[in-house]
Structure formats: structure tokens, C-alpha cells
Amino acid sequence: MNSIQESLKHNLRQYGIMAALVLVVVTFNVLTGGRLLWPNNFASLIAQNAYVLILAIGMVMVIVAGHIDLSVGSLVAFIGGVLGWAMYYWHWPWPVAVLLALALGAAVGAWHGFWIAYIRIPAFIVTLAGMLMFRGLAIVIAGFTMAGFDQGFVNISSGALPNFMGYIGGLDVLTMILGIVGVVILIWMQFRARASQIRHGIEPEPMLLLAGKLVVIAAAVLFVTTLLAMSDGGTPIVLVVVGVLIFVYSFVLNRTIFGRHVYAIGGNLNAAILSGINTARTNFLIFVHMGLLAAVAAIVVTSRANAATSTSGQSYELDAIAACFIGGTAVSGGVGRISGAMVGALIMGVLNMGLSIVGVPAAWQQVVKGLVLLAAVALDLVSKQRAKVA
């Protein structure tokens, strides 16, 4: 028993995000008569919110390594019109211009970390400048609205993946296996890592515990998969995008050398220099993978709007970086996790859809937003504090 309230007090922060979440869809399915978790509406909240949760994995190594990227709302509308006037006026296939801005992602990224990483100077100075640079590219690149692009790239965010197993009840059987799939991995990931951590004397999570998050996390994973299923395209292309990117990129922080080198930077750099860690290196590179999925960002923003322009990606960054610190990721940085950020995301992108549906105004929609943020972070704070005095 006390090693379960030991792992319960230790992962309090984790399980009090995912609480948070289900609260605030209740209340808003409550509050709308139902009308949140309709099975059309579900799948247009991810497909509106696939760009914050893209630029959220992104922004938690970031943060974790004791940065800020301040760029990536510009760097969005910026490759946004680049890869717009690679279809619209070079008339390039659009799998091409995608790669364009996926290289291009990857040396504005570049770009950062060579200054942060090698001049030293600050992420803040850095990125704010390049929220002005590529802000102001965009104008001259995208200035005039490019629109009307190949079936193919709208389907990035707008298409589903093709219903070719048919519906059993009403529902679309290659969704629901996806999402059976996705829950076994899920369970045989958990397991895994268990038994690593016995291997290497690490006291594991108790059992009990470990079963009854997977539980909750397995109904949680089949009731979303089940609203899909029934939803009019099934499985959103742009889903299978962003679950990828989480699949590989929490491979990437919690398995590979380079993320507990970011880790290990954000918690004590002094330290991290002094144990042999290439700091700058590893700084370089987490700026590379930034804008790398402000490409991937910039992309499915696109696809959707059918259209590039100056004026897309307006407060992306603020999005992100929200989402990451609702989501527990720490203002001081080496504490975070993209799961994390994940909720954040959604926990934020219910309260725009909810608040919409209810029939809030715009401006009221923001004021709860930060409302939510300053909460977030001040949560963070007091309970840092409290751990000190404890």
C-alpha cells in the first residue's frame, strides 16, 4: 500500500492532467447537450488541432532543455507559402513541395541552432527575431492568397484513410482495429518498460496501479476509436500523422541518448557540461527537429485551409507553448513529457470547441485560456515549492 501511494504522490501531476481532461469534456458534453462527442464534431476537433499538437512535441524539447521558440507561428505561415507557391506558380506534384518544406523546415531550424547553440545567444533573442523575419517573408511570399491545390494535398488534413473492410454496425471496422491494435502495443509497451526497470534495479510502478491506468487508458483509446468509427470518414489521415509523430518522438526523449542529453541539459547544464555532454550539439539539433515539425505544421495547415497565406499561423507559438505547460511540461525546464503536452493540447482545444459550441465570444474564449495557463503554471510552482519544504 505505501508503495502505491508513493507512485501515486510521485505521478500526482500526470494523473491530475488526464483528470483534468476528462472533467473539462464532460462538462463541456454537458454544456453543449451532447453535442461535443458527436462523432463529426470529434473528428473535427483533431483535425483543427492537429498543428498544436504537432508544434507540441516539438516545443516540449524546447522547453525541457531550458529554451523557448517563439518563431514557429511565423515559420508556419512562412513554409505555408513557400510549399503554396511551389504548387500554385512552379506547379511542382505535391509530394515534391512537400519535401521542399520539410528541407526547408530543417534549415530554418538549423538556423536557430546554430545561433543559440554556437554564438550563445539566447532562444528568446533568437526566435523573436525569427518571429519577425518569417513573418515578414511570409507577406512578401504569400501576400496574395494562393488557393485551390491537388485533391491529394488537401486530403492531408481534410481526407480520411480508405474504408476498404467496410462498416460492421455502423461502424468503420478499419478504424476500430487501429484502435485494438493501438491498445495492445499500448499494454505491451507498459509491460516492457516494467520489466526493463526490474532488469536495471529500478523499483517498477506497482502492478495495481500499472493495471488500473491501463484500463483507464485502454476504455479512454476504444470510446475515442469508437466516435471515429462512427464518424462519417472514419480514421483522419491527419491522425495517423500526428500519432507517428508521438509514437517516434517519445522513442526519441525517453529511449535515445540524444533525449536524455536534452533532459540532462535542462535539469543542470553546469552538470550536463561537466559529465561530457556535447550541450551544443544537442541544442543545435532540438532546434533542427523544431522546425522540422513547423514544416509538418505549416503542411497540414495548408492542406487544410486549401490555401496559403501571410496571415496563417497567427499565436501558433502561444498555442504550443500553452498546451506544453497545462500539460506539466516545467517553466525551468528538465521536466516533461509529450504525452503530457498531448493532453495540454486537447485539454485546450476542447475549451475552444466547447466555448464555441455554447456560443462564448472570441474574446471571453481567450480570457479563460489564459485563465487556464496562469493556473497551470502556478499549480506547477506551488507544488515545486511544497516538494522543497516536504
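Everything quoted here is computed from the prediction, not taken from an experiment. So that the term is clear: the rigid core is the largest set of C-alpha atoms that superpose within 1.5 Å between two forms. Residue numbers count along the first chain shown, from 1. Compared with the form predicted in complex with the partner chain:
- Core-superposed comparison between these two forms: CA of G259 displaced by less than 2 Å.
- Here P204 counts as shifted, since its C-alpha moves by at least 2 Å between these two forms after the core is aligned.
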The other form holds:
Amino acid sequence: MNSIQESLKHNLRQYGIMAALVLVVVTFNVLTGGRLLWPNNFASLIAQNAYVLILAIGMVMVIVAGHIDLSVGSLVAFIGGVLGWAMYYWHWPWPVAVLLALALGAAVGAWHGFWIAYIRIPAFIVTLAGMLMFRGLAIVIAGFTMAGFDQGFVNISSGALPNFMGYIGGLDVLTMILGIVGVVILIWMQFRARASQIRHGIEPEPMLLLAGKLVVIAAAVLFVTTLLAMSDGGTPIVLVVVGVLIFVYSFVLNRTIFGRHVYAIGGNLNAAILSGINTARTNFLIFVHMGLLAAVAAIVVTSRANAATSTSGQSYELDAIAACFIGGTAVSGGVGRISGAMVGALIMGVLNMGLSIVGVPAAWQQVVKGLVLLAAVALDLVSKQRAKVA
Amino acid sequence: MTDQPDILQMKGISMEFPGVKALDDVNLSVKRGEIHAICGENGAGKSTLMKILSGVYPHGSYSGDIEYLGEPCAFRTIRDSEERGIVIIHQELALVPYLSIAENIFLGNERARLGVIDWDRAESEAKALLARVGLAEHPRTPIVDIGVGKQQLVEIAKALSKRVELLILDEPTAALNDDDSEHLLSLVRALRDEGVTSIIISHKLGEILSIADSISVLRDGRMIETLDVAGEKVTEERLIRGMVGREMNSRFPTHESHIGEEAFRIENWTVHHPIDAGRVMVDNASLVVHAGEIVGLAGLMGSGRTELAMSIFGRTYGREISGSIYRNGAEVNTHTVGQAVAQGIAYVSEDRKRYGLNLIQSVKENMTVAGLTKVAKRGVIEANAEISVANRLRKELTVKAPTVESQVGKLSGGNQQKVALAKWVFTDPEVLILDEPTRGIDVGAKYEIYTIINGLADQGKAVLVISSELPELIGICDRIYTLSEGRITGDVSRADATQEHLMKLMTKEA
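Given the form predicted on its own above, I would also like to look at the protein as it appears in the form predicted in complex with the partner chain.
Following is the full complex, with the preceding chain placed first.
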């Protein structure tokens, strides 16, 4: 029993943030008279917040390595503008235009990475410059709004997977199958990890706790799946995009040498250099990835608006940064997980939508979000100081 | 002196850091107007005791009582102790390089009215203080433009500006040459004549004997004795006996080296200071280490020992570096850490917290970080292979950690040092440069580190140990180079190595 308590204490931050998400969802569901969790509202919650989720994936990497990126909001507008231009004026087929956007994102990331990694200008300065420059370029390109794109392109954010398997009892079968398969894979991976820990003499998480955790997660995933299966479309395509990105980048951060180097650089730069890590190349690549993800966000945002305009992406960088910090990424670098930032982004998203449905004016929504960010980080620091004393 | 009352009494002071008992029931009495020296080996607890006295470690973090000028004290910050006239000058100078002498003297204690600094007053007061410590520099000179010796005097001027009654000097002459040292010591004597009491921590025994009125000896966190220099004839041998206190043999594992071919050689190695390019930090140094041999590099703080090691290891220190490096007789290039590692060279830093470890990561992640390619395929780390490797290293180096997933920051100093060593053992180097490998760890852990070093030599690795603890070098090395002012001043075999002989070479001037 003792080890359950210890394990709980150890992962308090992780459970705390999950509990906070549940609390926010339940509160707003009550306040909105159940409207927050109407299937269609829920589906649009995901489409609406896809950009934060995508940007926060990259921002976790950036912040863990001890940097910051202020430019991603401007990048969304700039890349969206170029993307729109390619489809609107050049009449490129949308898949080619999307590839152009991704390449452009990586190129802009490389531009930032060059100044940060090789000339060693602090990322704050470089991306502040980028924020100004790319917002300016966005106005040059998309000062005149371009609207009305191919249905194929619009579907990225507004479409759903085709329900070719039909419905059973009003539920989209494909969505249900995807959800169930997801739960099975998750459980299988957890048990495999546990078996490996036991094999190597590492005390695993207590079985009771693991089982409890898995039951809760499975219930949550199946609940979400059911909601989506009841919505008009089924599984939104953008959810698949976000899911793949989360999976791929979690793997990169947790399992690859590159990912390990990101944590090493953020945890102790001097030690990383003296361990022979090529810190310049790692920093460079981090910003290339961030640029690429900003391009994905630009595609999703342009698709959802069905328009490219110079004012899009306003203050997106701050949303992404806030999601990371709410999700437990350390301000000083070295610590942070994509899963945490995703929960942080969802908390912000639910707050946004819930406050809107309740009818809180946009100005006050900002105030609430600011307070939530402050409270989350304050709780984190206070609990850490407590832990130190004890 | 004996008729003077005590200005300070510390009674039953104990303090523990995770895994190490730094101080154990220490009593210290200092008489008003005397110069009281505290000596002991590295890690004996001298600096810890002084940090308690000056409020760096706040009241409550230690047990025991402090009585100053007849009143009990419970300092929570340095400011509290300074208000009572206790000022500490740390080993690492606390001056801001790009501010002027005057600005540094009054830093945190500005000559101001309603928050607005009165520069004229500050400058004239600074001038008076500088005259007292015998400095002719203009108060507006930036700190970077004066030498270390003069910087030390600025620190004392800063202390005087706070109406100091009890001045604590932690290794004040460690980085100074003889002239500057002599000047500093005569200044401390002059202050005594003005009624300032001083506590001085130093490794230089000759210096202590020449200046101190009484000497307290600490060993392994315990107060061994307090000697009255006026009352009895105290010699260096007498002091060393108190500091060491045990037979040398029992502190070091017995070891017979099997020395092979030349493994590592540097020739005419010269390194300049990274910012102040005119300063030569390492001057035309040449040395050789053979396979299976443990070679010491003895030098005082500021002698260029760490600068030498880091400039070899991927040029992580210095600029305008010249000279050659040979591995197994062939010249090699170690311009980056990656190249040095590829040449089979490893460097374990003297400062494990700043340069050695990522304290917020696990034992496993720290152990494998320098050789991740060994447990990865196409850039993807194989979790099982990594855990097995970490478990093997944990056993081999007897790291006491609950599991390899434990956070390194939570281990004791000795176990952290073993993790730092393990990180480089994992890269399977041929040449290991160990910079102060036993700094700040307790006696038992030291013995285990020595055993590990011996084991590495037995595997045929060439080991270069940098240390300022002479007994340690004499105890474990086959041969010892001495370094003074960036120059190699001696190459002493184990048979000829005595502390006196080495110390003479380490303080030899050009």
C-alpha cells in the first residue's frame, strides 16, 4: 500500500493536471447545461483547438531545450498566405500547395535555427525578429484576403473520415473501431513496458495503480469515441492528423538519440557540451521541427477558415507557450512532456469554448485564461518547494 | 592573547548534507583581536563551518549554538551577519567584472540618499578605503582591468566599508603569487592591530604558521584540536599530523601498476585566457602518460590544471591554443569534444554539478549520454539495452541508488561522482582525465573511487588525475607532474614524492 502512496506522490503533477482537465470539463458541462458535451460541439472543440495542439508539440521541444519561440503565430499567417497564394493565384492543386507550405515551414525553421544554433543569438531575440518580419511578410502576401478553396483542402479541418462501415445504433462504426483499437494498443504497450521493467529489476508501478489508471484512461477514450461517433461526421480528419503528430513526436522525444539530447541540453547545457553532444546541430534541428509544425498549423487554420488572411495566427505563440507551462514543462528547461502540453492545450480549449457558450465576453475570457496559467505554474512551484523541504 | 575575551563561540555545531555528515559536534572559540586559522583537508568541513557562521546556511539548517560578542545569534541571511560586523570573503571572489572598483565596494550597500546614489561621496570613500588596503588604483577602474591579487584587496576594502569586526577569509591566497600573498597577509596583520579579528582558512601551512595566533584543525567534520601558536612550538609536521590523523596506507587501496607503452602525450601545449587573450593560462606544457599508468597533476587553484585538461578535451576552454597531442605515438586532433571522445579520451570534470551531470535526469540517462550510439540503432534508443548497460555500470561502480531510474540530484556526492565516472567508463576510453575526482565526498566514498581508478589502470587505461590534495596524489599515483603558473615544473616519481617536495615545485616561480 505504501508504494501506491509513494507512486501517487511521485506522479502528483501528472495526475493533478488530468484531474484539472476533468474538473474543467465537468464544471463547464454543468454551467452550460450539458451543451459542452453535445457531440457536435465536442467535434468542433477539437477542430477549433487543433492549432494549439500542433504548435504545443513543437513548443515543448523548444522550451525543454531552454529556448522559446515567439514567431509561430506570425508564421501561421505567413505560411498560410503563401499556401493561399499558390492555390488562389497559381491554381496549384491543393496537395502540391500543402507540400510547398511544409517545405517553407522547414526552411523558415532552418533560418531561425541558423541564427540561434550557429551565430548563438538567444532564441528570444531571433524569434522576436521573426515574429515581426513574418507578420510583415504575411501582410504583403495576404493583405487582401484570399478565400474559397478546393473542397478537398477544406476537408482537412472540416471533414471527417468516410463512414464506409455504416452506423449501428446511431454510432459511426469506423470511429468506434478506431477508439477500441486505440485502447487495446495503449493497454498492450503499458503492460509491455511493465514487463520490461520487471525484467530489469526496476520496481514497476503498483499493479493496482496501473490497472486503475488504465481503466480511467480507457473509459475516457471510449467516452470521447462515443461522443465523436454520435456527431454528424464521425472522426474528424484533423484529429487523425493531430494524433499521428503526437505519436510521432512523443516517440522522437522519448526514444531517439535526438530526443535525449534535447533533454540533456535543457537540463545542463555545460554537461551536454562536455558529453560530446553536438548542441548546435540539435538546436538547429529543434527549430526546423518547430517550423515544420508551424506549417502544419498554418494548413489546418487556413483550411478551417477556408481563407488565407494576414491577421490569422494572432497570439497563437502565446497559446502554445501557455499550454506547455500549464502542462508541466519547466520554465528553466530540461523537463516537459508532450502529453502534458496536450492536456494543457485541452484545458485552454475547453475554457475557451465553455466560456463562449456561457456567454462570457471575449475580454473576460482572456482574464480567466491568464489567471489559469498563473495558478497552474504557481501550484507547480509551490508543490516542488514543499517536496524539497520534506 | 590569552587574557582577551572570546569574540565568538560556536558550540556543538552539526550539519548534514544528503549522505554526508559535513560537521559533527564542532566547537570553536575565537578571541577578540586575534588571527585564528582553520586548517584541514578538502572536505574536512572548514568552508561549511564558515558558511554557517556568516548566515549562508541559515539558522535552522544546522544544529548547535553561536554566541557572538556574548549574545546568541540566529543568522538567517548574510545580511544578518554583516549587520553584526561579520564579513566573509569567499574563495571565489564575488565581484562584478564590468562594474568599477567603487561600485563593487558599495554593491548592496550603496552610498545613496532616497535611493539616488551619491557618486562623489562613494568615490571619495572608496579612495579612503583603497588607501587603507594599499591600492593605488582609481576607484572608477573596472574590476576586469586589475589582477586577481588586487581584486582580493578590493574584497577586503568592501568588507572594511561594512565596519567589519570579524573578517572571514576563505583561501584568500590560493590564486595569488608570493608578492600578492605577502601583501595580503601583512594587511591582515595591520587590521589586527586596528582591532579587527580574522578567521583565515588556508591550505598553505607555512603561511598559517607565520600569521596565525591560534590554529584549529578540522578532520572529517570533527574539531580535532586548537593550538596556541604563541604558547607552544607548532611545526608543519605537527599540523599535518592533526589534519591527516591516520596512517596513509589505510586511506588508499594497495595497488601495483603494470605500465605499458606510451598512450598519451602532449607537447608544447599553450593556452590563452578565453576573454583576456593576453593572459597565458597554460605555458608550453608537455607530459606523457603510459598505458596502465596513474599519473598525477598537482597544482594549486589558478595554476592552470583544469584549463590544461579542458583545452585538451575538445578545446572546451581557452583560445589561441597551440601544441600537439599524440595518441599511441601518432598526432591526433581534438578540436571538438566529439573528436576527443573518438580518440578514446574522456574527461571527468572537477565540478560535477555544473559540468558533469544533468541533476534532473535519471542515473541511467546520465550514464549513457556520452555514448548513446552504443545502445541505439538508426538513432532509436533500445530501451532494454540501455537499462541493462546502466544496471551493469551501477554494479561495477557500486553506485548506491534505489534503481537506475532514480534522479541523480537526489544521490549523495560520492554516488553522483560515481555516476559521472560511469558515464565515461561507458565510452570505454583509453585515456581518462579525472579532475579532482574526490572533491567534496566523504572518506569512505573516496576509498571506493580510488579502487575504481586502480581497476581502470589494471584494464590498461592511461589515467591522469588532477588534484590539489597532495596526500591523495602521493597515495594513488605512479608519477606526479607539478604545475605552477601554467608551467610544468616537475616530474616526480612515487618514490621521491613528499608533500614538501611537491609543494615547493607547485609554488615555484618563473
